[in-house]
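We begin with a single chain expressed as structure tokens, specifically the form predicted on its own.
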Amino acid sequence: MSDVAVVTIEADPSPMALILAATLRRAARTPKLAASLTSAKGSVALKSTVDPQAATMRFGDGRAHVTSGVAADADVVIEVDVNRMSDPDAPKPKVSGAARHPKLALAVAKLLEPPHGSWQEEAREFWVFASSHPGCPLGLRVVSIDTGSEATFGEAPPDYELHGTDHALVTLFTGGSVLGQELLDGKLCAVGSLRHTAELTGRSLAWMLGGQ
């Protein structure tokens, strides 16, 4: 079943709606989660506790539809610090309505954390997406500071490098973070030009919003 057909989105979506749609589409690539998505019924809203961002996922008729804001009839509302969702020690979200709709809440919790490959596998997918865009570096070297393992993509010697923990690398390459912010927060380190940093930051943002 096509994940594009399973997950739809409103005509003029907010960034939060785009991010949730991208996450659901990633989840739908896993057969077990795709089955969970198509069988789910009800609506779940995700609301930021640190800014006005919010979006609602409505499940039914074998698909999910994502809209901006918190729907008035949302069965479950998840309130979360969106700035720390990808942190290893992220605070637990506040969930309303789960007691009345436990099956829906559990299904969505799993859909919002789709499985991923190794950081090397995820980096390869990101590189295929990003490298065709004008302004990107011709080669990229990625190094894990946890294990010392590394991978190089594109031309050698690479003209840009990224260093970080396995968690930070996986988060970036699965669309869970934006490069520029990760560099500012000290979660990743880069060796390369500002021009390439800007371009890869833009590509990572596009990857987060669904790979457009």
Given for the second form:
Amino acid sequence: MSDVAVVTIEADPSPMALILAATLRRAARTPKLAASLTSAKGSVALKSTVDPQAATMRFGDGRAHVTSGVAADADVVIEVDVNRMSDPDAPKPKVSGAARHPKLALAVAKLLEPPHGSWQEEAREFWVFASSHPGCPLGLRVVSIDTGSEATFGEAPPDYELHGTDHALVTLFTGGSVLGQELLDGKLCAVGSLRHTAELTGRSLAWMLGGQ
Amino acid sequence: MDAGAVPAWLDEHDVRWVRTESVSLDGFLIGKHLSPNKFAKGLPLGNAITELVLGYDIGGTPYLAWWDDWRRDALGDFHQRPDLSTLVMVPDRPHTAAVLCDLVGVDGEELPVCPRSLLRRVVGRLGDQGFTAQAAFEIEGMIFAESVIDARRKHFKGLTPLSLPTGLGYLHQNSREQLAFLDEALARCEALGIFVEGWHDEAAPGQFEINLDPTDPITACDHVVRTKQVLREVAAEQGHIVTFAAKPTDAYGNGLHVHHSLRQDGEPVFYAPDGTMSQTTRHWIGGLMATMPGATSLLCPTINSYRRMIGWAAAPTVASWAEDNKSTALRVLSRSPGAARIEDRVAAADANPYLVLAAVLGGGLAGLEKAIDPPPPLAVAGWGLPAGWPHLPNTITRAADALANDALLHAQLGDAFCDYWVNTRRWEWLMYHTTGGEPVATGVTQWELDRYFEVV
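And the form predicted together with its partner chain, for comparison with the form predicted on its own?
Full complex below, order starting with the chain above.
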């Protein structure tokens, strides 16, 4: 069974529902987490502490189904600052219902933080997704300001560059952030045209929402 | 008037400022106040204006999650090319003139996403096929006693309608409360060359409806955007606030119904005295029906537009047509040679009239070009129908998906326009969810009131 089939989503979903579904699908690519997902039973809601965004994951029959909002019968509710979830110093989430459903809470906590590769590996996967889109740069150079290591994808010489910490790069390339916002926040720097920045921002947003 | 005659006209009218008026994707009047000398020197191309006027959302956030070939790499300028046939004096400002403008590129090239230019292209193709169209809009809005500042303080909730607090409609007692507002506004419209067939109190508290005279499609839309501007200005001057949000309260929403008729060789195409429609009319309706789900994205552009589209609330909810049936999306009126027309009742008051009419006329044209037969007319009430009926898209994303997949409208309106519009609607959905909109909402949210109440 594919990760897509294991995780289903409501019709006309909200962004948070899409993001959660994408995260669960990413987790399901890891055998251990896939087993955890298919054996989980119950419902877990993720609720933003900074705005009304919320979504509920319902586990059972070897599947997960994601809907918008907090289900009235959610077994576990996780409240989190959605704008800072990827930050190294992100505030600790507030979890209710974990005492009654410890196994479910623990399983979902792991599912929502699937393992990732190095920023170079994640960048390669992102590039495969993004580079086929019309308007994207033909080549991409990525530079870590932590180590000075770099990677180049596509045609040489690359017509777009991204510079950032290992953490900022891996967050972007795993769909944990959106390029435009990271540039505005100063977490990443870029060398390239506005056209390419916009197109790559759109691609990073689509990547975050599950690759549509 | 040609460009050479403009300086003398400006002198003659003692003009100190020329207000250039283009139309944004959201249907807003946008432009500058120029000195007469600056305005005249810029002709015929017109003054420069940042390309961002077609590149930001209703909340002022630039669309920077995709790009388009008509945009310049370094955020350059467009030009506001004046349509000098629309140059008028602004009635309440003695030394100010106003002129409607198309947005064009730096070399005067047409932009695929300028709403006025888009409609002109559709009307041109209609003309190429030997047809002329006329159109007339019904503008619905709501007037409240509070000033703009007080309404903001109240977050646009619990406002005092200029009418009985219960909705009745057509009640002259309510009209009386709105007289000072509408008398002044419609007098200014008349001075701008905008004439109305009539107006009346409508069914929601504070709601009114203005029926504009039929005219050619471009002028009909010009009259809508200028009338809305006048209504806003007069309301503000009288210490009130007016809104054209599709659903500003829990009462009936505001629509922007549009009537259109066709003539070929001087004869009314939709006229069917014995009830037998011509093949042209059938195909026209067939095109409108086939494109209705995709056109909904243009006719109902905001998150709030879809709050209006619920059963038994006067707005259509299924793709449907019938002779003189106000519960259908298309109300066909074919029995009078002087008034044979089709009323499209889908559009919300927050829609851009140029895009509405481009979608409607483009849909009809598609029907003619592809010889599309319509489904049977709806023989039942169009509201409250169960699953299995051709329900219109009921969210901004579903409508955007329908337009994205509508090859007929893409052919009529152009890929560049349709792709850009679909992106902007998906962006609006994203803004709703990520800047404070309720994820599961059935009624009007505070986010919608904050974003749309004053500006659409």
